[in-house]
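Listed next as structure tokens is one chain, alone, in the form predicted on its own.
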Amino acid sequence: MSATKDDIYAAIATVIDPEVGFNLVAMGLIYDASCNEEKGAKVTMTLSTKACPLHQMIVTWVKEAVTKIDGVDSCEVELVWEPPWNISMADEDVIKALGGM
């Protein structure tokens, strides 16, 4: 049996953005998940800025929660830029804490 989507957004929430030390849902940054029949998961994230200096590291960690799923073999993930993140996208608290809106 294959992940669900909420399955990984589950995993993915265990990923903490060090700068701002929120995890990467809470703050709107992933935009789909999936896992295919084959066990392989497909991540479309975003970053807060496209100067993130830790850009291949939170990729590399969001790859690793997501194959500690049963059911998950492999993950793939598809950096992309639109649309561009804002504070609006994150969770309410994140908002608060960021002094945004």
Contents of the next structure:
Amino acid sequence: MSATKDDIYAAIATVIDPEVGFNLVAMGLIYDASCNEEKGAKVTMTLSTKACPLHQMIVTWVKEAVTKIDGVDSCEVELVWEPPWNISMADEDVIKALGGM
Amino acid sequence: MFNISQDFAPPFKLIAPYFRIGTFFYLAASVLVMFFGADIFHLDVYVLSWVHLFLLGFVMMTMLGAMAQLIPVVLEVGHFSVGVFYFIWPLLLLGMLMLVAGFYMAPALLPYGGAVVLVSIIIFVTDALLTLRKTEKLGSIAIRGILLPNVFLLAGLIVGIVMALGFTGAITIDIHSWLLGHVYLLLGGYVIITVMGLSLILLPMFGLSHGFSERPINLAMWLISFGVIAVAMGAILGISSLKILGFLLSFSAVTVYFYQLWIIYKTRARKEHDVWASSMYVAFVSMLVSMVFGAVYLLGGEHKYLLSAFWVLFYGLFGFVIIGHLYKIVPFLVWFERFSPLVGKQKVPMLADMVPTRAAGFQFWLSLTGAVICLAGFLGSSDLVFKSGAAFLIMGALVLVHNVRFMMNFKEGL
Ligand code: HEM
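Form predicted on its own done, so how does the form predicted together with the partner chain look?
Complete assembly follows, chain above in first position.
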């Protein structure tokens, strides 16, 4: 059986942005995820800044995390800049934690 | 979609010397401040020597290290030849030491020291230009942050070398009219434009600001570029009206730049008060304060206002903007090198865990207190006050050296 969208989100939630200290799902950086019959997963995501020095690495971590799921053999990551990320896409507790004085 | 080359991020051991040496000279400069009097004259050989130690040893050294790391990030391609960074710092260091010795006791060394510095910068600029050619992204960031400041840097160095030849007596020029051109090209054209250009990448990146207009910065860049050109030409050709026009353009550039900073600040999502954020407040407030002192001097104020303007620029803006970023860049580099390969395999630290928070706070307050007391020393023409400020600066610099070492040696969990 191929993985569900929730499985993939749960796997990506283990990937943490070391600068901000939150996981990518909570940050709202993952726009979509799916998995086809051939166990090929596809993740559509963005990054909080275009000039992110961890660009390559974050994509690799997402791929690694997703391919660890039982129902996934391969993972393709599409990095998009539209719509641009903004803080309102993040979870409530992330917004609170970042905005806290 | 991804065609980012493998050498995207330069290795840690290549960049580390820039930050180690930079912080060492911040300490050395702070120790040497002890020997200033509150009534120093800016053309005293001791002061000239110190100025070049601070600017080349600390400011340029750390800025070049940061550029080595940021150029690939901004352009999304690896350096044309990242290995040149092994040569740039030794040359810069050697040239700087020759200049420092030259001003202090051996003027004959000045043109040679200048030539060595020029060679190191030509290497840097050549790599930057060839890297730019590798990318199709010759966007405004590349022009603002990389091309423009380096053109002014080269021009300023050449003017410096001509002055050095004048200083030794090899040629006859009016050094004092060229001086303003040299200073303006390098401090306004190189250091301040670099700060402006990079701040537009780094402030939104660390503050998570989004959806703000970049029109103010583009306008500010035009204004300051013409301002620098006008002042430099006015100084070298001896045309006062051109100088005045240049000063006015520069003041308006800084005003527009502050408007840009304000909108980035308003749209930021991250409001934590870490040492980086506090350092940025001090840095940018210093920029304004320095401008006010500069204006007072230009409108006929005493020499102490000139000293104060430069003091606040050096220890306020340059010092805090650079040191604040060291607390972001150094942990990142170390993390990238040591911990990123372990992601997913074991628990790795967050970048913020690698900053010695309490010690960074101490450094911040010691350096700030020192800078403010020294300023009071200049304004009140009191040696005693000035020297007590210098003592705080030295303590702050010692803590900084400790902090940078701590971050570079961070191995917890390994
Ligand atoms: C090629 C390397 C350089 C050479 C040969 C050089 C040469 C000189 C000379 C001869 C003077 C003093 C002239 C006089 O007696 O009036 C001077 C002053 C000055 N230079 Fe340089 N310079 C160099 C690099 C730099 C750099 C890279 C910066 C800044 C980033 C800089 C900033 C200054 C400043 C601020 C002063 C004025 C200092 C004062 O009035 O106390 N110089 N330089």
